[in-house]
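Only one chain is shown below, in structure tokens, and it's the form predicted on its own.
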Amino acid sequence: MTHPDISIDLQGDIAVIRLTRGAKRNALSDGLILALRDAFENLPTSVRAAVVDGEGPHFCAGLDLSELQERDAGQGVYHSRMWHAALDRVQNGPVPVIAALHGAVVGGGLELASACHIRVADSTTFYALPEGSRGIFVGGGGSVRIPKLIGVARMTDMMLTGRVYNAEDGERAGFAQYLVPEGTALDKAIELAKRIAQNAPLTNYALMHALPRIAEQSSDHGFFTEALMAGIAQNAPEAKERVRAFLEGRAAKVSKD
């Protein structure tokens, strides 16, 4: 899969997927969104974790407004659903995804970041949802994913007032799980991806696909789903070997370092 606005760098069992529209602050065109979809649909089976990064000083400044065109209601629905399908391949694809954030994480860029499973922000990162001031509404899944990170009230405030969160306030609000010095987000994201790639694949799958669903179920349903997933995961040959290694003293114990 090749596209002029995206690159894929395979580093062993890690894939670094980079937006390469740096001259346009990595603004998301329809072609770029479809290229992201294709990238995640066609990852080699050897890949066990992925990193999404942006070329230049910004991760992604949102929708490419030069592509914004008048659409009737039906066309608008179809266009939004295309974005939903593409970003679903990020969130519900084959491997965990870490976003390396820096500079602008705005509009559609925040929607892309929220589809990833872990977000690492450097100190230059800022977050905004300017759709409210432009007379439009989020259409790439942001109304579903972003409130799960920061809550409905914060997202409402951002869209009503144009509020911008800096890196420190954004980390406290829940946009990112890690905050690192300027220029080091990609290194940290790759470090995390390598660690994640060492997990049992079925455990990673459960965390990506079962845990979010359990969180939205009633307690009774959630407990039952958890029991099913626990039984399936522990039955995997790799899980059995890892438990044996721990019991026999061949695996490292948890420490605070």
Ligand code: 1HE
Second form
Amino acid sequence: MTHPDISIDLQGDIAVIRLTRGAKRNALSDGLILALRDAFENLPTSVRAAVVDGEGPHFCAGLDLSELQERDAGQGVYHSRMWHAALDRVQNGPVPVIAALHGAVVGGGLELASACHIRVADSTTFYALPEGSRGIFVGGGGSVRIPKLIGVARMTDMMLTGRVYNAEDGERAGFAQYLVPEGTALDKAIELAKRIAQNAPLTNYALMHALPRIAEQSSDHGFFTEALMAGIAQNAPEAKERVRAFLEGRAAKVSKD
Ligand code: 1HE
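Same protein, different form: I have the form predicted on its own, so give me the form predicted in complex with this ligand.
Below is the whole assembly, all chains and molecules, this chain first.
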């Protein structure tokens, strides 16, 4: 059973998960957040990579402000933890996830985008954290994930001053890894997902689960974890076959084109 504000389109080994609440700028109600969690928890095992996009002129307007009723402190904590659990399923779910961005990527929408592994933005994209001017704070993991993309200083500035980054400045600042012409973010994201789906599953697993942890370890621990992950990955039969294929001239060379 899917939620009316979400659709899941299986295209071979790719899943395109779309927010379909365009009339409300894909504002994330509690129901929609839980539906996102369920979608990532229940992806068919045949899926090897996923794309998240949003219907209509904007990727996502963030938290559904109409649901922001009077909560006491405890309820606020539980609400934030619900978002954390859902976006953890995006970041640490079964497969790499690519966000296809356009229009507003603001507040909780930016928190969702930052839980994905790659972000592709079209030229209409803009980024903001209006929490600062709404008198609230991020609650969907933004204070952990967004500084990893753009740094603490930029995030502080955005929240203190309401600064909005356009697509070009946003790409330079580190929000997105790809900047593409208007209307082409989804196509580019699907192209990348198809490429990612061809990787050895253990390589994708290492990039999702080992790399972020290594990046937070001390150098000494990081080198050791890296060595363990390298040993495990190269021991897989698929890795041996891929190396053999290159040595026998059956695999593509690295090319700059
Ligand atoms: C909404 C929301 C929403 C639109 N919650 N209903 N996020 C924000 O502070 C961003 C608020 N939204 C906006 O600034 C603008 O809507 C947009 C720049 C995203 C888009 O503007 P526009 O002119 O294309 O659309 P609109 O006319 O403003 O909105 C269309 C409808 O969507 C309208 O409802 P309608 O019934 O009058 O048609 C809007 O009320 C509705 N809508 N955004 C509820 N966010 C885990 S903590 C995370 C904390 C946060 O995310 S705080 C940031 C919240």
